[in-house]
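Shown here is one chain on its own, the form predicted alone, set out as structure tokens.
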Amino acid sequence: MFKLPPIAVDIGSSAIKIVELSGGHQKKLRSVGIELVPEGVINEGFISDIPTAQQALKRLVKRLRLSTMRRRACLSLGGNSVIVKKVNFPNKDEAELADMIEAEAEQHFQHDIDDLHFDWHILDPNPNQQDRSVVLIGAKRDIIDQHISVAKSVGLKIAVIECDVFATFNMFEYNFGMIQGLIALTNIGASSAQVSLIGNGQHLYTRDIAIAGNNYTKALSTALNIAPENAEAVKIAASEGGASITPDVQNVIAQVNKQLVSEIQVTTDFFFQSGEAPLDFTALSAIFLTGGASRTIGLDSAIASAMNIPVNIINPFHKIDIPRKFPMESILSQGHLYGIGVGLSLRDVEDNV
């Protein structure tokens, strides 16, 4: 029986996005789309108005003409709803290690373990080392249930629940392979940004930053004394190279760029000073940007200037076959919005939830 690919549903703070890919090693785009949600409906993964989110997903599914019968969804969580920690454990076989992780998970998460779903992954499978590096991932049960209820409202079953950090990493690895050296993979959304440090293809560290796309909108709204929806339009027009960018707009955006760049620098400085960095990594070699606010005017050049390293904005569809029915101009101009969705759609329906 032909196995239909999963439908990636990225429920973000400002929009719900769908990506559907098919194929084996070479992926082909089947569906892609976005539906905006009103401000305040979703924030840091928490859905305060589930019916509105459900209606938004229903509109998107209808517009894309997707059949959800017997289809499975891949979902992702981010922001404060997810805790990602890298912990070193004594070298044990996997059964003993699993028991140790189960016993110690609560103290590492600093949450009641009954309130979380958690999983773990061994980063370094070398059994000859003294310690083994393990990534612990915990997500709040109530927020997971909210996202599941939105997906189920259109008839989808759940295949995989991922976190934004690793969905973004999956997308990057598929498109660009393993990059030698230490890089920063930075996903800048509406309500938060995540900076993940990747060394020779291995996840080393992640930090959430509370400065993201909404900060530009709020700053423009205040400085120009305009409604938030008008400030959002000004921000988008500026990032798309609109001819009406005034010096006031440029100055406001530049100030928020400076704040975000400072937080990225704080993240990398802390990583090196904390002792988390392996000895063979002494500096970043490049930064890669994705997410809705990644193309904010002047941001890439501000990071490059402050940190003196190359900065690249990722096209999540770089190695994906795009059929002619999809306008290439739209894929190129809006592709950065779908980093998480592409990473989710690379997961298999047989993967663990």
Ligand SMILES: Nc1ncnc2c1ncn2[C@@H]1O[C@H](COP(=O)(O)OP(=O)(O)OP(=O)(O)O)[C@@H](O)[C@H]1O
The other form holds:
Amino acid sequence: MFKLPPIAVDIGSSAIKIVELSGGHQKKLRSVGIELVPEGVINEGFISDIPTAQQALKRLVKRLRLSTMRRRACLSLGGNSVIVKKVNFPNKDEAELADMIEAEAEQHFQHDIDDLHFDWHILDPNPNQQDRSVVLIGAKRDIIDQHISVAKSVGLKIAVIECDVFATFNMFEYNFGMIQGLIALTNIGASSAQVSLIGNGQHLYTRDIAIAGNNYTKALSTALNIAPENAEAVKIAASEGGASITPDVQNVIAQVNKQLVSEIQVTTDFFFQSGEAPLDFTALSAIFLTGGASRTIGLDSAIASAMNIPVNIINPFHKIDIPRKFPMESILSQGHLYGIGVGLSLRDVEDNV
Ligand SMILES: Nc1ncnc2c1ncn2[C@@H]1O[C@H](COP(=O)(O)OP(=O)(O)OP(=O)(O)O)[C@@H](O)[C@H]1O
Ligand SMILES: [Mg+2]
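In place of the form predicted alone, the structure of the form predicted in complex with this ligand is requested.
Once more the chain from above appears, this time first in line as the rest of the complex follows.
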């Protein structure tokens, strides 16, 4: 009998992705794969057509020849199905703090607490601050149930339900360790993007942005008067450098890049102006990108020139051993899709196999 971490199942708006790692501190890739989901089935975490999502996961599990017997899944929620908030509480001992958090959570979420699954994480004390910062996480119960029903349909049990923001953060820290200073970690998916600000390895602030991969496809489809499937192909070909890009395509993508960059700037400006930023942070030192749409042509350079900071597209498999059976070329060209999957599969929960 040996132990394996749970299987990461990232149910995103455009696709379901699986990542399976093995090993202790040094992780090794066991399986990885993606199955596209038709548009409209999943949006910002909400699964409106559960049978279609279940079929997609079944196909993926079969294609990867995964045995789901006695295995558990780590799932992740993103978009507006999760609310992540940092709130300051008076500096009390942890038991008193816990009572206070429980009592005040509803008012911070502005949501009926009965509709939310609620969790929190108390941050390390900040010497510049008298209050104690707490990250509150609320996930919509109905959406959690939808995700569980998709994972269970292939025989998986549920180990952990994480949120995209923290899965991305885990993936980042495993690969690059704790970075000193203030950085932004941005996951850009199909229906939404999340920008998280991380100071000396601590999560400080997250904002959800409703501009992501789908916006490029829609804009291209409208401007060029082509079907969304063709617009999607044009977009991917442009970022992969395979086809010559017409000025029209370039302009449309550049316009959406501009909107996304402006939302990232609004997020960081808000962080600094609202007093959310600890006093020792006055500027961002770098931005790291992951998620399918992070590879969009011109996005990294648009962010770098508007914000005047280095921008890096993360390879989520940077520190993971990749056996030869996985073609390195596809790990490098598709890796950006698996940021959340890698973060989820790093969770410290084990299955007996
Ligand atoms: N090489 C690429 N260039 C540009 N866009 C890409 C590329 N590869 C994937 N995308 C886009 O990335 C998006 C998918 O990314 P990802 O898998 O991270 O999203 P998701 O998890 O399905 O969605 P969400 O997180 O919003 O629910 C799609 O819009 C897709 O078109
Ligand atoms: Mg996603």
